[in-house]
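A single chain, nothing else alongside it, follows as structure tokens in the form predicted on its own.
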Amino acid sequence: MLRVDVEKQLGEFSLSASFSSEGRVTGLFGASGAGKSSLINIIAGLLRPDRGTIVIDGETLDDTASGIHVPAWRRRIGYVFQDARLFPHLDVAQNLDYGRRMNRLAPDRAQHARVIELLDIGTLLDRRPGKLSGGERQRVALGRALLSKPRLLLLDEPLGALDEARKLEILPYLVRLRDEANVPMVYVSHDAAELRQLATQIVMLRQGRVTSFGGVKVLT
């Protein structure tokens, strides 16, 4: 369970989005500059509220009226950004590793070899980031982003960057992290098709507020 109620002043721009979710892939759709990503950003710990809070699973990561304010680092909040973002310098395994080290956690070799099956990245291990095609790239990326074992995944417009090809090759994964990874996750989109193949629930945002909060008919 995600619940959701701030509000953030950017400069002109005012946010103000309230809603509560359990669903399996929340996705947040709307036009460039209707403030998903800055929505995303305060659920991750990357942006303080002004106002409000933010609950998943019952624990409280910010409450404004209450002072608490968990940082990023302590949110067990996986975070997949539209250009991937992966470390030229580390190969694909050494990336994969990344977030797994970075949380201090144990090897895990079940759950290891699960995300390269689910993922379909076996063959790429040794190869670095600059030798991958984009797909590829945002596969990696959501491998290493699964692989610090987060309670909830946030993915910004992860097929973005990507032509039509790269999309159509990219979308199976996401179903099948969807249907198969039992990791809530929020989604950004402003691609109706997109999210009408990949979530569950909508939440829909026009000039930092939300309008519409319900199942994919609210895209018809």
Given for the second form:
Amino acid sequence: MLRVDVEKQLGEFSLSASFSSEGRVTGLFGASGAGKSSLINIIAGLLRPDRGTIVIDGETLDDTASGIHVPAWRRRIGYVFQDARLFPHLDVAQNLDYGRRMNRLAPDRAQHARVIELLDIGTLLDRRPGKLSGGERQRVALGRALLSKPRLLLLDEPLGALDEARKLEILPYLVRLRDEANVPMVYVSHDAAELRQLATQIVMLRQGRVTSFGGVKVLT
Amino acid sequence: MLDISAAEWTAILLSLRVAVIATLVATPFGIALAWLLARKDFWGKSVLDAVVHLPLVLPPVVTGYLLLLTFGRRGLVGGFLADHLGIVFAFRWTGAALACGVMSFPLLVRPMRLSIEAIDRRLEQAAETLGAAPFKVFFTVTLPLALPGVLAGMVLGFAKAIGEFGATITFVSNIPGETQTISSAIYSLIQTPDGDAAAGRLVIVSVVLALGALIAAEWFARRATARLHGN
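For comparison with the form predicted on its own, produce the structure of the form predicted together with the partner chain.
Every chain and every other molecule in the complex is listed next, the one we just looked at coming first.
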């Protein structure tokens, strides 16, 4: 359960969004410049709201009225960026292991094997990010986020930097992720077709405001 | 080949010791300052930046004299350190290391600062979302990514330290076996009749050391850069 009710002024642009979602995949839909990335950065804790609250599963992560702001690194919210952002000085295996190390989690062989199998990245483990294709990079970024055992996974247009063929290559992995990984997700996209395939609930954003909320049928 | 005398060896080894210690001690301070200048905005930042660069533009004899006033036996800091911690800089090799460290500091900091400025901060954000606290982000992402600049700064600082002359001789004089580095030994030999041959040998040594440092810097930088680009 994710409850968001925030305001943020960014230069000329003002974001004022409120929604709550219990869906497995909440699709955040809107044109570029609608405030999707700002909103997701606020949820992640990378951006601080001017006013408002963010609550996940009953835990308050932001509440400006009482001065609560849990820093990003303590939120246990995974984030898959459009540009993957793999660490260039670490190989794929070390990238995958990074979140576990930082959170001091015990090694979980079973999950490790399952994620690697799910994303089909077993053959990439000893490579450096510089030697991966765009699609491979994005799969590793998904695995890296999942293996940090987040309670919520944010995906900011994870297919946005890929061409059509690559998108079709990654999409099935995202569907499997949704059905098998058991982590609620917020999926940001400006592509209605993509969200129709993945999302279970839609939050529609226009010029910093939530214009509609509901099932996938609001995407017509 | 080069018939280096015992006295010359003493000067060479002392120079190496002084430059290595100066570089190693200056490096953590250099990294911290580079990070501060690259990342933080604070009151007095431009003043701090200017002070760090001062040894580059001041006459070395002035820097040496200021060090003598501050860190000498009767200096404000020097007196305190000598009385309470037993650390003496005046006319000791440690003072030579301090002078070299101060003089080489601007050169050491600059590449470190540039490489920290060049880091893609979005990678640090990614580390944060994976649960890394700020100091862990620094040690697992920022510092490894800045490594080429850190090494380049260290080598440059070392090369400057090994050639330092003016501030060192002003602060700790020119005592064989204690504060007489290659530079001050050459200076003494040039003023001595029949000192030309010995001075020449030391000149060759210092050219070789400087060239070696530059080649090492280049090699480190290339290796580190290759590492960062995933090769």
